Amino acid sequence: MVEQRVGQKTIRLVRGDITEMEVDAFVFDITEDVKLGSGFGGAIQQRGGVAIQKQLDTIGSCPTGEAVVTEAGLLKASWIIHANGPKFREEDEEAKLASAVRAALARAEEKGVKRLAFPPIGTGLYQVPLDLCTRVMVDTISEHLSDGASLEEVLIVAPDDREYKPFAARIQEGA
């Protein structure tokens, strides 16, 4: 296990299945029309329940850099807050994950959420490269948690050692 201590917060990071984690909540990188579609949206659907799709439903819509909140269901958190990241490198890459970030980290904040887990944003399919996902999270997690808030964890949880190495390598940096 790798963490980095932000005075009394602590940014963790740890293998494993982000809808397993014991956390309050935990982000979900989403598309703009807040379908979780299939692949781990599907996952989360099936392992939550169809109240999750229907919350995101009536939402409608969440614009790249932006964050909303549902119920988690029938999973062990509270609450998924659904992030929309950059996809396919489009312009203002760095620009718009950082804003995912910041966005997810305000609603939990909102929702009093003291245990935050987050996958690395858009890597996967949508093709973020894995050292600009790694520095932008890491450096906006560790910026916000600096800045007086009111999160005590914040997990970043990598499926594997391609998402692992390269997070773990960035948080040893700031510790």
Second form
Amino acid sequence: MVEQRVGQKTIRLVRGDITEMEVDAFVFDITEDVKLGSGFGGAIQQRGGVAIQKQLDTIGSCPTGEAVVTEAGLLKASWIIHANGPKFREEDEEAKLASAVRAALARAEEKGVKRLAFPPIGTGLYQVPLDLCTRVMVDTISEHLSDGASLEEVLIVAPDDREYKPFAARIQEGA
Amino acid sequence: MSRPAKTHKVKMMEQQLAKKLTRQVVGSLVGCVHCGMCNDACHYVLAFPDDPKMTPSYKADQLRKLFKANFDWTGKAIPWWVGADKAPLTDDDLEVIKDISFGTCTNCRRCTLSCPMGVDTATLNRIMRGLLSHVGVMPEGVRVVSKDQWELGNQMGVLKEDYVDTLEWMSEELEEDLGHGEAAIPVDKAGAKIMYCINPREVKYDPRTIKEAALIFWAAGESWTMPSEGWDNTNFGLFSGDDGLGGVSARREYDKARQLGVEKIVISECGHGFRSTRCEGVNWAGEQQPVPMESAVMTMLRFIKEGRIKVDPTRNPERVTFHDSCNNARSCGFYEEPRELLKLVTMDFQEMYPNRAENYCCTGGGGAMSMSEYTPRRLESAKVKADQIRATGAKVVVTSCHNCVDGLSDLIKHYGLGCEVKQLVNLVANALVLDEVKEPEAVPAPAEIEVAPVAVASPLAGRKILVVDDEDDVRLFLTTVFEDAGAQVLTASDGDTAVAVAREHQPDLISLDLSMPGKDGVETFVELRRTPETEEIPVCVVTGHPEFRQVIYDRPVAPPEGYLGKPVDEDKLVAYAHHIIEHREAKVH
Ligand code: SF4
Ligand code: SF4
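Okay, that's the form predicted alone, but what's the structure of the form predicted together with the partner chain?
What follows is the whole complex; the chain from before opens it.
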């Protein structure tokens, strides 16, 4: 198992479908207009029901680098944390990614989440370079966990080997 | 006049272009002498002969300008001569290039055949698409579909449970047809010889092709399986130019084949699926030892040649012609085997001209079916294809590509050709001769036993169905079919009435026509999905028009639960309706 202990807390790398995880909350990489759209957004709507998009519509928008929370409808998780990461090679992507990860962690703490799952933010359609994503996410999460967080475990859910391998390397580096 | 400053997006595209400049690509970039010999090869030029922007060289020049301005000495020395002074600088420039790259070329590669310099315009256009997608400039349909494929593993956003459910549904139908369960579709069977991969269109809108393939595998006694993941043989990376997506999608399929320990992947009839899985995916994924792969056309042909299945061509007596998918024929050299198979299972085959590698595109290639904004131009560019088909006098156009099925269906309706589109799997399944089942000898019933009347099957008994169609005869036909299957039927002839009736009566299913006057079907569909009282009522779209593609690909709201083309097959309609309603109930519970 690939994991890194940060004091009493853990960062763990797993494979799977993030929308089906048994966690308190998982992170979804949303666009500024807070539309769930296709991909994981489509799975959230189909498996979780229409209530999630309705809550998002009430929230209205989420600027890049920030995060908002909704309930998770019929999904196994209790909350979905919608974080707006950088998209399509936009400027300052490293700072925006770190900010989105920090915002997601902050929203999780506000909800009293103990187990939180992250996807590799933006490395698919949104073209965030894998090496940058791996470094920023692992470092930002471990910094947060070492800083008196009440979160106990953060999972990174890699869909494919393409993400799994670099995340495994980075997590083991800090283990 | 001073030119505007270069935007961040343009700079990112230039950086990305540097990674794409292989020797072959540079050869095509510098090789064009603008002789115009390729012009008449292109279906867009034939449809718009007076528009110089339709010529292959104009389309490729979009990338050339970017290349010359940044990577070639001529761009520094004689920028006005090589177009470097017109390279894109602003985000508005990129929007213009987007419409050229995605909206005026199907990457069919026909122009390449005519070029004395060996310029591969389609490859250059694909690179341009890749640069644009890299910075988020692409048609909405391309974005939606690519995200599905990146995140859910298939380009139509089919969830794993829905895919498995469809396979079970088809297994049940096979059991009903054959009277036994031996032909059930094996899922994730380790050690099977063949792993059969499909196009997600089959799961969503044409599951009978899966059933037919299963029937053929069973009849041949083949050891086969379908994977629960890594099953999508299509690859939107081919269309969007995103090599990352290309590699990840192909790798999922190869890895699953290795995990199951199969000998070979069989790719269902899909041109771009074949090209991307069998040919390009190996490079995108950096495969060292690719799993053996073949098209289902080869598999079916082999079954016949080895005597493992028997076919009777007289069951397919109507005149057929064959449309070569550009990806199969031009890009993979795969065109004799489908003809050989076609001649074994049909009685009257008529070639269309030109054919094989020189065939014209169905105009649905290169992802065009997912870009609804370009539909009118696409259909206009299809005139040459329509003429080709008309000249054959065929009643059935056969093709080995799901994408071509959609492209051809649209153009057949648009040009009123009055023929059907089929795939080889449909024809082989129809021609299949199964061993005769012996009828048990009739035993006369004893006189004292009364025979109870057999209940007429009413698969939709107790269901309420709303039929929405502006044509009286179609409404009447659909109503009769549903009523005969036991359903209570409500009707509406326009969009507003449909929404009102649906709100009030809460039907179990809505059958919706998409082309109606007034509020059209797409608007009605979106309104149904956005109205709280109707948003969860399943919808089966019944249409004869290409508007349908918009709700599938752009997906302004969740896509419809089912789709049927007109003219409607009664059995298919009832089976679909029954399945959609049952599937929804199973989900809710
Ligand atoms: S690839 Fe096909 S559509 Fe594109 S320019 Fe060449 S002939 Fe025309
Ligand atoms: S691509 Fe080839 S055929 Fe077409 S204009 Fe250029 S040199 Fe001539």
